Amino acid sequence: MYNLKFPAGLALLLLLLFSAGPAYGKVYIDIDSPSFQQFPIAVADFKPLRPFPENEKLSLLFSDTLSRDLTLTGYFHLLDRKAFLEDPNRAGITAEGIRFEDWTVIGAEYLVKGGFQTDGRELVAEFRLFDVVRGELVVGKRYSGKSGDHNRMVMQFVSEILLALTGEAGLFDTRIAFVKKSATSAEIYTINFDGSDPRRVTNYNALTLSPRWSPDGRFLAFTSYKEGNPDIYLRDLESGSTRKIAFYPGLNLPGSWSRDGKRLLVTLSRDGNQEIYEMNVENGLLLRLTRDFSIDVSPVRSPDERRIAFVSNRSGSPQIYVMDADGGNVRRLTYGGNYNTSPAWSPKGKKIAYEGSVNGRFQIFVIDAEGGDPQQVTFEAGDHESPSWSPDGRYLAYSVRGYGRSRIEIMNAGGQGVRVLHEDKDTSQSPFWSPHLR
């Protein structure tokens, strides 16, 4: 039963072993509660189910990777293994083989256990999450793959843990696109939520910027100067093909997509100053949405597609505005500060993140989509720019530059749990979060 092969193009084959049905109908952890505190969880070393020379190393690799990925979510407090009371040589990985009192006494509320077997080529691993207080299984899965697939298996199970405990899957099947700028060019890269597997998307040796994922994750729209003019291109990430979709004289910049992937908000200067249009991606037909002598840029749709947030200097300085989807009923959203830009509408529709100038440096703010007082969520030195929401609305990615550093960071939407996603000698900027990728 363990000699399963992969379908072409797939790196991992998932097999359902068992699942505690009630877990998916019940939210164990309300991570949106104002009083939320990290939940204590223990991750035991995985048990080898068949003798193999690399067993000890792989056992630690499973547990270490699980601990790391659970920590990355910001929702769990990992208990120190030195506090574990259980005898690993006698303990099992099923409820019948676990003394739950050994885990409750050290403060654990959840416990992850598992086992694996490998012949050096194929790998099969079993994962189980237990509610220690109730002494029962919450969810269990079995994964089969190649010997190097342990990281994918762990990421998949951490997503299962989050789904079972919070009601929403994790973000390990998402990627963040960003721009890496050198002295002579700027190219687009993508990277996993955990900071692994950076991939270069463009190689034009030109200024390339503003990556925007399509709602199905298949396409990236972006602007590039590779032919001299700042034109909008569309890259098919499955086939690798690229086509130019907007190439009017002057500036062509992509905004956000429609949910059906057929329309793209764009900023064009074809009619003089920069205005906002909606473009049919297939045939290039345009619908002009703004008609003002000021500069109107950076359009982003609300999740219900009824409104559009954008940046305009019609009041004298760049500020965030909101209008109806047809361009009507324009109203100003931000009033504090003299330079507010880069709006990002939260997936749940209630908040808009943006960057605003504070004492000569940019910081990230979040404001209610209906208006009100903004909340500043970054405070460290340097410029914090280009916020982008995770598809579940619980994290923000943004870039940081200044004081000799350039990086992409991720934090919880409230400003806690900051971690570095990517950092190197080149300038990294303009992160944009993908949808869940299949």
Contents of the next structure:
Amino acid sequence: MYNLKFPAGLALLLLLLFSAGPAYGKVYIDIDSPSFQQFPIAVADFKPLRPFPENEKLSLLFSDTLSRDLTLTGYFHLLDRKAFLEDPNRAGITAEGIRFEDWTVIGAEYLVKGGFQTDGRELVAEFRLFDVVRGELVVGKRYSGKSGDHNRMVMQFVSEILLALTGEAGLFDTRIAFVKKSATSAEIYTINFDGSDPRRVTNYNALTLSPRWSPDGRFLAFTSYKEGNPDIYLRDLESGSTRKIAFYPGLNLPGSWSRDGKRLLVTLSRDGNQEIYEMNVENGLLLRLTRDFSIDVSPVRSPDERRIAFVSNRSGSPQIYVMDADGGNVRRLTYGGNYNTSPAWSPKGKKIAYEGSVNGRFQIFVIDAEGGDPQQVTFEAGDHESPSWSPDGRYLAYSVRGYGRSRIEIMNAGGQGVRVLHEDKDTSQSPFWSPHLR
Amino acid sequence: MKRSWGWVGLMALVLCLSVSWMTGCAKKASLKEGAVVTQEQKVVAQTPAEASAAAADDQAARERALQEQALRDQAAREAAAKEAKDAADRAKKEAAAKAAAILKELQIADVNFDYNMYNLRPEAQDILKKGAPAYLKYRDYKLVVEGHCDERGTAEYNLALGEKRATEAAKYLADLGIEKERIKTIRAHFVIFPPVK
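Since the one above is the form predicted on its own, can you give the form predicted together with its partner chain too?
Expanding to the full complex; the earlier chain stays at the top.
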């Protein structure tokens, strides 16, 4: 059974009530292939589980949130409520109470039904996904929690739907860290994939930047000027405690983690120049990887950990370079334009996203990790910066600023389906996508 | 693209040199206060000597004399205290004015860099050459070199660039004879220290 644990640790009991039909096989599909057809799905309004009147607003809130989150995934085409033929007062929420032809005739392939009950601050909800063509239950769950947990319950069930239909749980168990700048400080925040639940992580009233999740999602490494020098700190998101892990004279900036969570790539200027090192997080031991009298910064590992991409101005302008994990075999990756920075290696290892200047504005590019022609994926006005891949490699998060506005956006890795993740009066920058927060 | 701005013109790449803390002012003020205490002790010490010299037959006159003496002593003490305070205030003011004058002499103008560069331009070298002698004259003063970058561009790369710029300027100042120990470099992104216009 796939079990999601939310990072807040809120008491959200998960009970498996209904087992999937034994004959139902998983369908693995490629949403990015040109032949992909979205699943036509209907979401019925939620009903009270007991014969008592319940809050009607909550009934709509469940179905609306569910419809929104299903749309966000990109896998589903939501059927219009107005087209529904079923009489909601007579129909049930289990297979026995559903006339499946009411749904197939309007073009649905899948149907989500659910119910809920409230007792004071307690909230219980049931969700069921039906394959209406086969006329059978695909997956059903019952969640109990507090009032206000409906959003989490919906995200959790959408993950179940994705797991059942695509073999992957989607991104509803991920968050995106980013930096929010005001006039006098910059602090780190995290936010859900659907834009809900923004949370402040640091409150130092100082410049804090470069959030980097550990591979298990438990720690955030970042740099803060809170004690004057740009030092690297490690926040334990479970206990809330913070430890200073690199505080050499000069710059201390975190890069990417190793998969085992033991080694962190860092940029340090302790030897008089900005160089890339690998630091053992437990004992602080350093392994120096670059030796060049120019700026070397922003290291990022390939998923197989054999190579490291980084930014260097050794050729005169900042460009992306790739080297072996031990620092050898350095070669230049980008040649177009005079400013290419912020490399992000795709989770499947084949591509590197970065920002490059085009006519004086920054746009996001994706290049083959082996080199070749870069593909520009953003084209709007304003500066597009700091790309970060979703853990499944399907999306890129990045920041956009210019013309008095600033926001974090998400788009498909191919450049379509742009969605604003976060926007307010402050400047939002440097998004960094979490791993699955199981 | 709709806009094409010249990079060099747009990038206000600023390096700001500013003077850090100073020493000496507080010391002078406390020396004067020490002098005040010594004067007061002298006045008090005279009192018992004069009292023993007075005649024993006219006690009232003696008491009156003592009282008058006490009043005189108090007046003298107050006058001395006032004079000392005025002197301390004057000294403080003079010290502050002198420090302000020195600070003004120690000011070095901002140094600008070309877009994405950290080598010192000839104009920048001239500014530093003009500014260095004051630091050779007033050796109690230290200086802080702040490296700034334009807000545009990548935060991490800009931090490195700002550090490179501060380091270049600091090296040049050291070559002009200012002891390395007196120069502190800090690297700052736009956020904490907006670039000077």
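Basically, rigid core = biggest C-alpha set you can superpose within 1.5 Å across the two forms. Model, not experiment: these values are computed from the prediction. Residue numbers count along the first chain shown, from 1.
With the core superposed, residue 56 shows a C-alpha displacement of at least 2 Å between these two forms.
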